[in-house]
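Let's start with one chain on its own, the form predicted alone, as structure tokens.
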Amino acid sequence: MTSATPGAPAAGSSAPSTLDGGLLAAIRGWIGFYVTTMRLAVTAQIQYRVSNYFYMIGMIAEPVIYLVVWSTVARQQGGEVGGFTPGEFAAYYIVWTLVRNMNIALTPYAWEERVRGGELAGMLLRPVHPIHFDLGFLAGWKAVVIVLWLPLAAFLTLIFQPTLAIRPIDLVVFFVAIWGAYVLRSMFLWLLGLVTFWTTRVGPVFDIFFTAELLLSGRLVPLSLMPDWAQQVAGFLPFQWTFGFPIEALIGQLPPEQLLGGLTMQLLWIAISATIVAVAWRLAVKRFSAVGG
């Protein structure tokens, strides 16, 4: 029978507990970072309540036009088109206004300013990856957006009388999906922003991305109204998981298996895009250092 070395931890006890303690400390640290960053964003955006409100009102013009057009088409087609009645179109585009605002992320044009203005050099000195600050700050801004959106949604509801069939599972999935959509879209826009390390004109690249997103995400029209070939192409791309899926999840258009499948696809694309961003960031920073030297 062997004796334990004096002062040594018993096998299988202290080491795992130390690892667990380190993991919990890391998790608490990241939660604290995001909470603090979001709180800063809320404080900052409250100072600009009026400008934020007018910005949101301006954004409502787009879905209202879509809503009026497709509701009229549905009435002319006997009360339904593409599986949507006028009331369901109203529900789709009213939820669209919230999803659109929740999907706002850092645009590639902001990266042009960061590189040209020298802000990026300071960001590289921070102990955390810059994407965490962008995700946290804009997530905090969403809290202000939701509060400002509620009266606008009530006003649109009174005018257009949406038809909703919301189940408890729809609410749960929508809550998860709306944040998954925000993270996924942020990753792709961040990736586009890194293009500025290789070119000073990111606008044309962003325009191509925006056009594809507009047509294949459910942002312009529900995907069920698109041609079959467009729906098949959309199935291989990430865009529908940032717009169409969260909207249809809330308005009761999807069965439970499609709800869970949609969340799985969001998670898959987040993992893919995050991996690409990590690789592209390393390459971009090396290029930035080389230019600076």
Contents of the next structure:
Amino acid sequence: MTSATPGAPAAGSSAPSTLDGGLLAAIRGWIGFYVTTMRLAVTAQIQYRVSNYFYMIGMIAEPVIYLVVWSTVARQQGGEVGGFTPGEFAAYYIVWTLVRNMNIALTPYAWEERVRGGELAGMLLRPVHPIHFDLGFLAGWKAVVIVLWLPLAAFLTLIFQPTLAIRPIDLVVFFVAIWGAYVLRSMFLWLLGLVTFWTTRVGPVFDIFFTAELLLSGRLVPLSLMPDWAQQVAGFLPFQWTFGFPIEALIGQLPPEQLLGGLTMQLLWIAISATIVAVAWRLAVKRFSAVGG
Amino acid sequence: MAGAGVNRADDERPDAAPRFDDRRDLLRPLRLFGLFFRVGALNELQYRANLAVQLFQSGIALGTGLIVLGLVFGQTSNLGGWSQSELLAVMGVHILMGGIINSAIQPNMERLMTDVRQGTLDFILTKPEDAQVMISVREFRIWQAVDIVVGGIVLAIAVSQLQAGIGVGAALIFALTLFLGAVMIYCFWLLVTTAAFWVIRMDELHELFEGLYQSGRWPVTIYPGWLRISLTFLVPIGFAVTVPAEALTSRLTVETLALAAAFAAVLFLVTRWFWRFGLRHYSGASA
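Could the form predicted together with its partner chain be given as well, to go with the form predicted alone?
Complete assembly follows, chain above in first position.
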């Protein structure tokens, strides 16, 4: 990591070099930084396989419960509910597990420890905005997680028999969308974490956020099963672009304009949230005073 | 490892002596629990704002549960043979049992895990009480017990909606199944936590159990066979939540009740044996 960090900030101050050279160096610096951070994450996380598996089984219980409930309802209603057959529910919730693994971002609860434990003071000394380290580290962790996820996905596929019809374009859009979902959710959770700078009672704030996300993202049920007004509310919020959209991009046979529209919405929300993060981070750091140093 | 032999002798003394006492005084564990409960309550009463936070969180969880129930019953009139008010009863038991777990069982087990990792379990083993009793009653989070009340209210509403209503007999059987369920969940937690003597780090265990426990929100009978059996015998959520709910909705058979009682007894004995076996592997902080 030490070898990579100087590259990135150097770009901003390298006024004498040509524009091309500076830009290239900057890009190379950033890629180096991210690759190194991701490698670090892989090396660190591969050690905790049991812990990671505990976490993942606990996590996979959630969609399996939804899947069982909704396929039971579908079967009772003559094989279909809200346009989903049991096989389509299976496809939805199995893809859910991958999307969930991909959109896991730094928990906002981590900030309490960072502020109280003084870890933040060290983070501030680095020449790169700390969000890059979090983005890179968790992105690397995903490599480990996905390897661990594969056997579970195979098992779920065998048991629940999903109906899958995937076109090449779905696959391409899905690949982009899961990374979009990851970046977007990271931004929002980071923003949520920054609340810690203003109050120590963060639990209720986080609860409201996660409950709204659960209901309005497609995490609990595909959004088409929600009442119309809830779907309209969801349209004004960023949540569905981090959960429901990637899933439906892969399995929902969406027309190309909806696929592109979804990616555009992700990009738009990332731009909005990144701007707020930049501003909020500055305000937050002003409020922070390290003790002891 | 040289010190292990010495330690073993130390371990057995506090463990053996109170067992003798226990036989004379079966209420002793209860009195110990009462004592720790008082200390814990006094401690937490200092932080009264936490009650508001807990009420808020319980409210959000309850609201979410009701929304999910509403979504399901917006599409169907019964789920696997259970009506909406019957599923509300399941939800009530689920919240109530969750309150018991989070206030009385899990905090003790997490403290045990920390004690094993840091070697501070020594302080328990030197006390003249049964070690298993001590590690099981040390913690009680009174604010988490809000869920016991919330679950009770949800249950009362659900029962008042049931056409049949329930008599005194059914209520007693319900209380019995609830007790057996709590014993089984306690045994499950202690069995797994005892593994900490060998594994040491089990940070995600909490996450794992939390995830699995959510399955109890629905009757285990709706799950496919392999999952239903796992959720009954491997992680006894079926016994802890579905069976008490069956008692309330006139579904409980004598066979199921007998099975619950027998399984609870066997599990308790196995847990007791495994705990003592694990304790022999504990080498302490100073070894």
